[in-house]
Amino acid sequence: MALKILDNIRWLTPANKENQGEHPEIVVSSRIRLARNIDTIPFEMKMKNKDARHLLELTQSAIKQRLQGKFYEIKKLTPLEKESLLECHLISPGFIKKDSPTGVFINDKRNISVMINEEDHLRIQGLSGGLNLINLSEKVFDVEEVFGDELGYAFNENYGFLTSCPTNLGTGLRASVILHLPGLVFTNEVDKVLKGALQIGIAVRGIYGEGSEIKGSLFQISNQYTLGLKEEDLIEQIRKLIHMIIDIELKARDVILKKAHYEFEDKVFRSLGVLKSARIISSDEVLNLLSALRFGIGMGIIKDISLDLVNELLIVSRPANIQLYYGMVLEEHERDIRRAEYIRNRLNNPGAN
C-alpha cells in the first residue's frame, strides 16, 4: 500500500484522461513547448539571484489571480522529489541543477507545467497522451496568454520571441511526441525512418531529451528549429511526420503478425507471465518488459489490460516516483522489490488503486 505521502506527490499521475488523443498505441505522449522571456528582467546570462528571486514572486502572482494549480519552489522540493517531476516529464533535467531561485507551476489537471528560471524565464508546456498536438496547444497557449498579460514578453518585430538560445528564437515552440515502434526495430527499418527525419530538421532522442538513452523501443520525436515558421505550420509538420511513421509501424506489425505471429505473441505472454510474478525487477527490465506488454495490447494479443495502465507503470516504476509511492528512502535493490510488488499489484488487481 502506498504511504499518506502519495497525497502530497500531486504530480505522480495524471488528474484526467480527458481529451486524450490518437493512437494510443503507438503515441505514448504530445508535448507542447513554449520558450518565453519577461521584457523588463535579464535574460538568464545576466540575471542575478535578485532578478531571479523577483521573477517568482511575479509569476505566483499572476498564478494565484488566473491559474488553478500549485507552486512548488525547487529548492524546497526534496532530492527524489525533484527527480519524480523528471520522472513524470514535468521539468527538464537542466532545471534541476540550477542554482538560482527556480519554481514550477502545475495545474490542478497536471497536463500543463511552468518552469520558472530554466535556461529561459518561463517554460510553458502542456502533456497528453496519444498523438493530441492541436488540442494541446490551444490549452498552453491560454496559459501563455495570463503570463503575457501580466508580465509582457520580449519580442523582437524581425526574429519574434527572444529566447537565450538562438535556436528557440521565433515561436519559442517545441512539438514533441514519444513513439512507441517495437515493429521498426525487429525489422531493422527504424534507422532508415528516423534518418529520413533528421534529413528534415526533426530530432530523434530517448524518452528524457536530449542525451538520454533509447530503451524498450521509445522515441522522441520534436521539431529542431522554432524560426521562419507560424505555430500552426510547425505542428502541422509534425503531425504530418508522426502520421507517416504510424503507417510505417503498423504496416511493419503486419508483417510481424504474418511472419512471426507465435514468436511475438510467445514473447509478450513471457513479458507478462515475469510481470505479474517477479519479486525483483529492474527499472531496465521493467521497461523492455512493458514494451513486450504494450505491444501485445496494441495489436489486440492482449484483452484484458488497458494501456492507461502500462502507461501508468511505465511511470510510477522509475527510480525515483516507486520511492515516494511507497513514502521511504530505499536502497537499489529494495526497490527493485518493492517495484515487482507494485506492478504485481497492480496487473493482478488492474481496478484496483
Second form
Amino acid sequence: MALKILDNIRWLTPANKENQGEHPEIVVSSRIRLARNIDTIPFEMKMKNKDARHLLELTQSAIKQRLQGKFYEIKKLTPLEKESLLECHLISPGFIKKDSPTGVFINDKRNISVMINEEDHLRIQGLSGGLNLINLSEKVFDVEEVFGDELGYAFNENYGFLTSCPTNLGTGLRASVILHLPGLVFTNEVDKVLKGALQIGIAVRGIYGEGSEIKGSLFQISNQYTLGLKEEDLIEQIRKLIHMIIDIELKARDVILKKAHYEFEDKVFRSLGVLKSARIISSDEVLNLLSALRFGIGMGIIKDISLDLVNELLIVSRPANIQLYYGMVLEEHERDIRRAEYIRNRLNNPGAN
Amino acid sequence: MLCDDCKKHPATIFFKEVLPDRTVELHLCEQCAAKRGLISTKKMSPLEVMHKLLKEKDARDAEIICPVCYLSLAEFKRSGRFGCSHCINAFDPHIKELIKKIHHSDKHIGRKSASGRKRSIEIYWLRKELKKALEQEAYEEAARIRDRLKDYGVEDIG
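Compare with the form predicted on its own: the form predicted together with its partner chain:
The next block holds the full complex; its first chain is the one shown before.
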C-alpha cells in the first residue's frame, strides 16, 4: 500500500485556507495530543500481545462505525513508510520502535491521527499549520468522545484520565507549537526568552520530539504539566506565551532589517539561489536554507513563493519522504541528488504539483 | 562566540560585573556558567522530577500490590509506569506526594469522561458469541445474536 506523502502533509499545506492558523510566517505548526487508556485493558506495562491485538480490533470496530479515514497496521508498513509517517508528524519516534501490535488511524482530512498501543492505548492528535490550538482542540475532542463512548476510558475523579506515565495524568493533554525564530537566534535573545518559558512550566525542544536537536531556527514549545488546570486554560497559557514570543520575534526582525538590510536580503536570495540551482543537497542544509527563505517570505523580501511551498519542501525533503516521493529506495548520495532535483523542480515551477 | 571557559560550546550567557577598579565581562555556555555557580542548573522537567523521586524506596514497596494487574509499588518505582487503571487506587497514599511534586497539583479539574456506552466492546463480544454459536450449530442462538448486532447498526454480520 503506497502512502501518498503529499496527502499526509495536507494538514500543513491545506487547499482550504480556512484551515490555516494565525501567523504562519512564524508559527510553522500546532499540535494537540490527548493520552487515553481503555478502562478494561491492561496498560502498556502489563499488556500482552493478545491484549494489544484485542485493542486493535476494538478500535477498528469503533472507527468503522463512527469515523472517516484509514487504519494502518504498523507492522504491515515498509520501514520507509513508517519513517515517512514520522517525518510527516503523524506518528511518534517511540511508536515505530515498538515490537507489539500497533496501528494508526488517519482521518480523511489528514489532520487527525490516532496511534493505537503507543505508550498509552490511544494517542489522539490533531495537526494544523500556523497557530490554531483552539480550533484544533475542538476537532480532537470530537474524536476523543467517539472512542470514549465506544470503548470507555480509564478515569478517576481525583487524577482525571489515567495514563501509563504519571507525568501525563489529568487532562492527558499536550499542546505543542513549532516556531521559527531566526530573529531571536540572530539577536541572541532566544535563550533568554525560552528560559523564561521553562520557568512557567513550558518545555522547549527540537522539532522531532524529546532529545532532538534544534535545527533551522525551529523550536518546539509545549506544556509540561497536565494535571490541575482545565484544558482550555492549558491551551490559553501556551497561546499567550506564543503571542508574546511572536511580538519579540517581530521586533528582533525589525532591528535586523534596520541594521543589516542588505546583508539579510543577500542571505535570503543566496539561499534561494542555492535551493534553485544545487545538484546535491543534504536534508540539514535544506533546513537551514529554508529557514532563510521562510524569513524572506515573512519579511516581504520574497513575494512569489508561498509559505505552503516552503512547508512542503521542509517535509518532503526529509530522508524517507524523498525516497517515497520518487517511489524507490535510495542510498544517501543518490538521495541528496534526487532531493536537489525535487527542490529545483518545485521552486522553478511552483504552480505544478 | 565561543565560551570563555571551555572554548568549545557557543557562549549563550553573558555576565557583566562592575567592580570598583574594573568591569568584568564573561561569555559562557550554559554548562560552564552552571559550573561556576553563576546560574542555577536547569529547572527539572516533570519527567526528571519523577525519576528523581522514584529513587526513594521503602522496604515494604514489594508488598503493596495492585489487586487487578499485580504490579507492585516496587515495580512501579523501577519503571515509572502504571500497569492498569486500578494501580493508582492501590498505590494512592504512597504516590500522592509524587504526583503533587510532578504537576504542582493533585486534583484534576478538567473534562470528565462521559460514561461510555461501550458499544464497540459489546459488539466485539457479540461477534465472538456468534462465531461460537455457529460452530456449535446453535442456529436459534445465532439468530438472536444477529438481531442484537443489527440493533447496534452492524451491517456486515458474518
